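Only one chain is given next, in structure tokens, and it is the form predicted on its own.
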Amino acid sequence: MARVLVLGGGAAGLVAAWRAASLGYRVVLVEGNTRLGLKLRISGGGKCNLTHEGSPVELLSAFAKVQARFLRPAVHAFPPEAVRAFFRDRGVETYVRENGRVFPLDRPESAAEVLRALERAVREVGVEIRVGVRAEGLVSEGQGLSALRMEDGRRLEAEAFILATGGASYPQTGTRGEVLDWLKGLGLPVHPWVPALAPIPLVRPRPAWEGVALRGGTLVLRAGAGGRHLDARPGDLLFTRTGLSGPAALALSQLVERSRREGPAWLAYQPAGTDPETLDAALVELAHREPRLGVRTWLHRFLPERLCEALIREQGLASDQRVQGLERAQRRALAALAAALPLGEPGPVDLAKGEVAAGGLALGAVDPRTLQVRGWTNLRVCGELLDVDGPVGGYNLQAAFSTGFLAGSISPGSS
């Protein structure tokens, strides 16, 4: 049978390289770091999200539409009971938490555990894997790949070719994202690489607040101070010393950092779920009602308490000031606060910090069927180097495996 290179040997390129084999294929899986799958190791902090419980199609849900679109394929082909299934087979059991998310059971090591997995079936099937040698380019004749060209000069041929190689967050785990050059330079079509599920820096930080949580609200991104609502992402949002982190604003990191790039952004935080006439409304009958009610006591209803304290000080109020005596101005700023908590000015997302990659080869340029790359006889692209981004949730390795599946999946006569 023909042989196949595999570049990556991150979750994808792994499933790829076996499924390849499985299926009688001489796979050789190149991979530039000294071990597979770094970056799998530190998956979900060490314990591995694998994926997230749910038919295909609940799955897909998650995805931007033209990425569901383009995965459906690949899902069906893989889908999230397969994935638990081949790892349930090598000694790997799963479980469900009560948001859907599929881990392995709870041990120490448990990332590790799914990568030793992985690494087994792979030598099951007779792959073989070469660690520590990295490529530096393609090799094209006509519309088809003849080798990888490697740092050492060497040239590695074969008769087709999955490219697994991810994208550019975590370098430090090998994910540089040069493949995406080798791609344009084929005349291939691609979108650069923009943070996803990363920590969102602050322009002017809150260090004081560090460590303070705001739960079950909805962070806002606007265009500028004032402007006009661009995006939304209801979540839990945490304060670091530098910014913003949690679920909230890790969903809305990539929309962040791209609205920053086109012009001015901003980003409030509304924890009340109602608007600011509405509160003030309240205020007054509170007032009224409970004319001893404290101000501090009241914005604590909607804000953690050490919030409170610097936000009542801000205003120029002291901190016994009770919610009768405010005056109209006051109590209008004091509801506008409650409603939307204004965080200010996002800065660079860090591309190196976030859990994925956006940005990747187009996928008009994939055939989603088969992941062929169009107008290429024997080239085939699977897992972050695609331009798909998934939630957090276990949505971005299912679709590593699912697409590295379908890479892998080469039919007698074609790449």
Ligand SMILES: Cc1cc2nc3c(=O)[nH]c(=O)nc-3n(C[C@H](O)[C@H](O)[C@H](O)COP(=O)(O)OP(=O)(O)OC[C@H]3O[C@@H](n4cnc5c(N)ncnc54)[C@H](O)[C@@H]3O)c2cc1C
Given for the second form:
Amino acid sequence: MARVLVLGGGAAGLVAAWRAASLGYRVVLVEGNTRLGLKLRISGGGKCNLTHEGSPVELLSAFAKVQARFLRPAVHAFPPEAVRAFFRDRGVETYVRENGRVFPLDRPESAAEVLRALERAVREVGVEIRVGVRAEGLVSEGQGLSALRMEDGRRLEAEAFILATGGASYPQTGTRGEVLDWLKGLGLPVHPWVPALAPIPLVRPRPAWEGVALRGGTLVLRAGAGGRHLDARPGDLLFTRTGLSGPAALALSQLVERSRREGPAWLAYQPAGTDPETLDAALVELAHREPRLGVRTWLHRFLPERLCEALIREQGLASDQRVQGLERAQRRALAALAAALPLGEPGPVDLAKGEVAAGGLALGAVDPRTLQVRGWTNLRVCGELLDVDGPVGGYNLQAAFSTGFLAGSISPGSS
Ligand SMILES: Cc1cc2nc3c(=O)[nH]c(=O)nc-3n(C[C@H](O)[C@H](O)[C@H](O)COP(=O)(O)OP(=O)(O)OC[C@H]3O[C@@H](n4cnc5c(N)ncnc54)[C@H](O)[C@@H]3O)c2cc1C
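Can you swap the form predicted on its own for the form predicted together with the ligand?
And the full complex, kicking off with our chain again.
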């Protein structure tokens, strides 16, 4: 049968190649690195959170509505249960953590086991693997592709093409994002890459607070200091030398970068889940009820010890200041701090440091039932190259596996 060329040997490309070859197509898988699946190998801190437990509907509810609608046929074709069965059949047992995240059974290097299972799968069905040469461009003929232009000057021809070149983060894993420009060159609508699931740098970081974690609160994004509320994400936050990391920062990073590009942006963390007025009233009452209560002890109810010390100093208060002796303005300032700790202006979020890159080929340009690019008879796209990005938790690999599966499901007569 026809020759199918899959470009990109990551999660989506490996599954697409396996699926197309299983259906009887002659498949060539081309990967620019000398090894397959470099990003997969480092996923989940080397443990690989390969999917998220749940029905297709539950899984899709974690994505933005437009993306969920687009992904529906792919996720139904290759749902989380099928992904787990695929790996189980190849010797990789998985388990579900309390938070629904699915991992291979705990062993060092379990991400490498996931990759090895995929490599075995493509070899078993006879996929021809070519590594170590990057593609440099697409050669089109009318409304179809005829070849890939390779960096060594050769052209690789095929009857059908599946592009699975990933996003643009972690370029050291081979994802440089240039294929999006090629698609734009074909006249297709693309959305530029935007960092997502990335740490957030601060214009004025707090290196002295490096390693301090704020737990159980909400990270809030505002349009400038004192500006209107733009968005928020619940979760823990971690101070780094240059800014913020941890689940809340990763989850909000894409919105932070998009807002930053539009105008002023400002971050605060709400540890208490209460407004300053309520906290101020509580302080007034405490001053009577617990006259010996120290400001530091009170603030420590909301914030870690290391921060309290510094914040009290910054307020010009003595470290043994009691709640009872506070002036009104001092009391209000403390209540405001405990209600929403100001973190300041975010700096540019680094695309390279995101777990994924948002943006990609606009979903309207692709038929969600086949992943064929509309108007391009022999071109399919899958994985992170599509404008799809999910939260942390196994959603992005599941999206890559599902779209890879659907892109490789070429029915005879179509391409
Ligand atoms: C540090 C880190 C941890 C992560 N952990 C998780 C996790 O635990 N769970 C989860 O769900 N998601 C995780 N992700 C996200 C997930 O890894 C990606 O969403 C997923 O790998 C995307 O799959 P893909 O096949 O589309 O792209 P990739 O896996 O990135 O594969 C694309 C491949 O295409 C190749 N390529 C690109 N351009 C060319 C070219 N011009 N010529 C030849 N080859 C080319 C690249 O070298 C690469 O190998 C993590 C990401 C990172 C960076």
